[in-house]
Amino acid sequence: MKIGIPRSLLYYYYYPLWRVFFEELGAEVVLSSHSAKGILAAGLKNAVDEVCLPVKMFYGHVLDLVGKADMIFLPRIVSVEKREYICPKFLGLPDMIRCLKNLPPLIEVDINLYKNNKDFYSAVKNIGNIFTKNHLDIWGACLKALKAQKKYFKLMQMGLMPSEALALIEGRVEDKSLPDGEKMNIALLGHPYNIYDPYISMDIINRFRAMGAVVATAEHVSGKIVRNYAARLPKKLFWSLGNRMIGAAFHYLEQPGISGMVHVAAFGCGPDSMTGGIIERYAHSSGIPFLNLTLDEHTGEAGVMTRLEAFLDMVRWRKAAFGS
């Protein structure tokens, strides 16, 4: 059986797990092709107007999926970490995408550790007796899924960049160096699903690193660091992904390394309205250079390209005149 993951949304946080998982019970994965102009199209052309860039997206990879799978993997993910919710629109994911026309059939199940990580066992059962009434085949391969991606997030927090990490895990490439920190260090801040999707960000990364930029993400500093940041907060906030990036900042803000700072950004996101207001406060106040990039489907190439060179410009002037 052929089961299909959309190369979006949380690919890029989970993918290690649902691949290892799936292909242990004897399944094979199959993702949807690279973010490209043409994917998006199809997303924008089936997507409902109100929803963000990166949903629109993913509608396009569910789509780029059908022909290629017998089943398509989409969680109803609410929530990830105790007390705290994933956008809300994550929640209604399997009620817009099983509107369209001629899906193949959709693995739809509940993903809530508010309260405790009950309902993560239950799932895992759900998943796994599609394929084998095999208990003890379904928590071992559970197990390795969990293996998997524990190192997945320790390569991450090594400083390698997910398309790097899942690269060595899968033995596609050696072992490679990590950056040793001699240029201008960047934190970059967003969603996974904005900043590592090379089409939707522009493709930033590599950018950044061909102008001589060191980055640094909010996956590069580990869920304990995280937290004890976030938590400085006067009030905690309830969005997971609007936590990690806080208290990312937090920690960025303090490392002396770090030249500069940039919080990406997706139309019409409102948690990303208030997480990044927050973080562009206490980037002002600490005096480091700070560049807020807001994209949707409109959004140029050039004009993030001059936004992009002035940002590094202002962080080599600040390097040249204060040295720091």
Second form
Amino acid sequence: MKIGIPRSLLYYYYYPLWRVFFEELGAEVVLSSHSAKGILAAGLKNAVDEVCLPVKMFYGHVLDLVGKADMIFLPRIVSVEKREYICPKFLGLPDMIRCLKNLPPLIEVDINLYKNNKDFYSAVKNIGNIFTKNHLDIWGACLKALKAQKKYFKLMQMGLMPSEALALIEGRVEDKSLPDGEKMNIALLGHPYNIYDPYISMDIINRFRAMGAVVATAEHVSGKIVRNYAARLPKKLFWSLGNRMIGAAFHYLEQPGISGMVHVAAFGCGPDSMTGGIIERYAHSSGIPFLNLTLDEHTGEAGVMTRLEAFLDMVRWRKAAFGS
Amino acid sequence: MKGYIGIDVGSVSINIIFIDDGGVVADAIYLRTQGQPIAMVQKGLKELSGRLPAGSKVRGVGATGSGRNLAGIIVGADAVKNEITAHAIATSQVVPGVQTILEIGGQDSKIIILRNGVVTDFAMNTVCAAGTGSFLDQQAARLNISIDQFGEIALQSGSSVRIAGRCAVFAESDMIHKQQMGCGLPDILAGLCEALVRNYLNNVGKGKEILAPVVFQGGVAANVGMIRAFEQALGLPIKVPPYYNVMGAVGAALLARETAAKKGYSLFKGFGISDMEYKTGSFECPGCSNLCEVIQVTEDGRIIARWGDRCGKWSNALREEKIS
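Having gone through the form predicted alone, I am curious about the other one (the form predicted in complex with its partner chain); can you provide its structure?
Below is the entire complex, every chain and molecule, led by the chain shown above.
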């Protein structure tokens, strides 16, 4: 059986987990194509009007899987961290997608770790039951999947981007040494499905690299550091991904090697307008150059390039004038 | 005379200037883009070559503005830089010690904050072009007055009316409403200036510390009504530099001087390019689902540049042809 996974949204976080899990249970995993104009066009045509750009893109990815997969994996992810929620759009995602016509059957299951981690296994068991009734097999697949996930997060904390970590896990590239942090270090914060999707972000990571910057993201910071730093806020944010951005931002603001900070927001994203505003204030008071970049479905790359170039000029100029 | 050329290709105007070795502007040409950037760059250069004293020598060329890459390829530019850096460099030379630059152009507006001669922060307008030059142009045309008189008429106002400046479309309907109520033209124009300033300070200038000396430049700085509205809103004197509408080009020329001094030669193709035939065209690459729009520029039938392809298939092919 072929299980389709859309290459979008939380794919950037949890793909290794689900891939191993499904493969251990004897299924084949197929991914949708890389984000591109055609996929976005299909998403825009079918999505409801009010959702943000990444969700519109997700629609396109689901439609791309039609004809390629026997079932599409579409969990309802409510919470991935104790006493935190994921953005509300993830809660409604299966309901929004279900309205599309001619889709293969969806694997819908609730994942809600708001109270405790035990609820995770019951969700996994429900998915596993599609393939086997043998609890031991499901349990074994789950353990292997968690191990793969741990390795993936670890690679990212060593400074790899998701695509690089996946390439390493799948043996597509040789293990090579990490880029040294001697040059200009830029902290890039934003929802993973925005900054790591080269189409949505207009390839911001590689553009920065081509201009001589080393990019550090929130995923390069361990969960423990993120939690400690995010706890400095007088009141905890509701959203896991927002907390990660805030915690990582506070951490990077204290790192002497970081010369600039960029926050990427999707036009129309409520949580982004909050986290972006908070990060901007803290960055200003610590004197680190800061840029807020808003992305929408506008394909004008000139505007993004102008801002990135000018931002790096500013960082270099300040470094030359005031030292690091 | 020996000197440097700076070219700023914007959405509404093309500015070409010539500075001498000391960085003093010797000549400036301001042309409307009229939707044909290449032809206007050619026309401007022809005009410049006719106006420069005999025996003048071009030692370097710089390009900036949203059309900087196109202009850079056509003339053979030594420096191609974003307009934020170009404006900052030019203004710090013309007004030493400047701390705030307000720049309003055809479709972009920006604010640049400098401290001790170094850019510390900047912002550009996001998705909305309300309050930029093209909107003022359009309104002047609708009211059947020349854009040159706009500011003078606004200054005659005794008590300005309040116009909603959040959005260009609503501002227009608000103006029509005020006209139909019987408000005088000077009061409406003064109200429009105030609305645009309010919008600019709320959007672009949000959260920025605006300190004197404040310099106002870009095409809109010609409008005395806008200058007065800024002075009233900020409570600070506003300086408008002598070449306020070509400051980007001045910055580009200064950057070209720096680059050419480092290299020791210039890539400038000469004034002869005014008589060559340039054509641009685009095609959709069918190679993958990205469906990139590839743009190509030809000089007398020979392809000199291609861009727009994400994978580099077309732009790299050109580079290889050149080498062989």
